[in-house]
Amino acid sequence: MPREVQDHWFKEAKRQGYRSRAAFKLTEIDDKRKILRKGRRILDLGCAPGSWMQVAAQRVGPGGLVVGIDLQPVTGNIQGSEVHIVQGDVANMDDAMLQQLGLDPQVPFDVILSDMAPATTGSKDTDHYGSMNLCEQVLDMAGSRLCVDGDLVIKTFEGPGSKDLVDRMKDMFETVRPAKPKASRSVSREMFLVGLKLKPGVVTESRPSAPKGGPPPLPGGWGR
């Protein structure tokens, strides 16, 4: 049988109606750090198959909002509060994409939550950079879209790259707590970040695509 029709987790997510197991991995970062309250306004980055959101949106309630982008498509409705949902790329996001769901890109968000990851190619080195990449992006539009005292939740590949984005991150806000969710496969690579109030006055400034001494970046694309 697959590996999953085995696993605790994915079957946990079917029982309780989850579109897939990572939802199990931001309950627990959120039962601890606490950020996805009441009325808060969330931007899931490579939002599909569309988990994250589920769990968002139960917790931020009625009032609060939740945008989801990602390049696959979200199929089926997600309940719990105002939810928008679009099938593009990331990095192409801006005020226009914002005003064409009826929201003003000028208030900014409460949490950016990011489970992106590239498409892995078998190779950690390329992999860890890759996500390096994605990580970068996510941070550069923290600067622009989270709020002063906003949260971010990000995935990544540990590897070399990981203290530069860990010091980044502290550099951004005012605590940097690592989290490895108990619904992460004990073979996996992948961390999570999580940064609890972005400090006043930061201000994002463009990357080099990879760390330094990491290989070009991925052709474009994610994939969990």
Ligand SMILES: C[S@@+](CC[C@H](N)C(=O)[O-])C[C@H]1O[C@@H](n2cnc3c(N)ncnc32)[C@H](O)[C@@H]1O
Contents of the next structure:
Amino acid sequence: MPREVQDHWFKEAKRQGYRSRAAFKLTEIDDKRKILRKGRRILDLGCAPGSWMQVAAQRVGPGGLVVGIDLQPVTGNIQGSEVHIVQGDVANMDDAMLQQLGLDPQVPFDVILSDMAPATTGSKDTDHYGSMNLCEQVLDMAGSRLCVDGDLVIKTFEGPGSKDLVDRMKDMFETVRPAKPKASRSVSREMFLVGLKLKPGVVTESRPSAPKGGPPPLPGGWGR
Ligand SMILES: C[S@@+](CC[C@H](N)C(=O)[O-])C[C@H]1O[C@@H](n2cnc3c(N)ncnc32)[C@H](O)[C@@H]1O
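Switch from the form predicted on its own, shown above, to the form predicted together with this ligand and output its structure.
Below is the entire complex, every chain and molecule, led by the chain shown above.
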């Protein structure tokens, strides 16, 4: 992407108070697909520094909920809806973590967002398979945490495994669409997949049951 275009998104993010230019990728996808509807419950995987959470919280509004998870800390407040942020690995997300936030783990989310990316190595294949691994985790989670008719936005680095990923999503969702937002660098192999309306009966893994007698202490690494 030419430097002046990068500067455009950077300056625009600053002007509109977003934490990063990534905000415009989600706004473009949502302007078209209307996923972040008022009152919905959103799970944002790989949420730091928090610009997707800003967009999601503004759009779902005061009656909605946004829960974000990232290995990195997210600082400051996110305005617009009820918001919870956890520092940790998505692979460790379980019922106890949601209970610790005061949420009922049996109530599914309406939308899962994943802008997760592996630490890039410069090797296209390594980065692609790192991304595939994260995407598989997200689809497993969609099977257990997303409601029927729920929606998913997921980032992937294109490569040999992309077709299998799309096929798996087509088994799970009524509609699957690719998205390459303008704010995404044209040279990047980053691309987004949107799954609309989780089909009934799609459960890829059983939800870990809540421990009896109240939530245990958070495992090491889980933050606020
Ligand atoms: C491109 S950034 C997300 C940007 C975010 N959507 C925003 O708008 O601010 C990707 C994030 O994925 C996170 N990530 C990667 N693997 C993760 C994992 N296993 N668990 C939690 N977060 C992860 C990284 O720490 C990084 O902050």
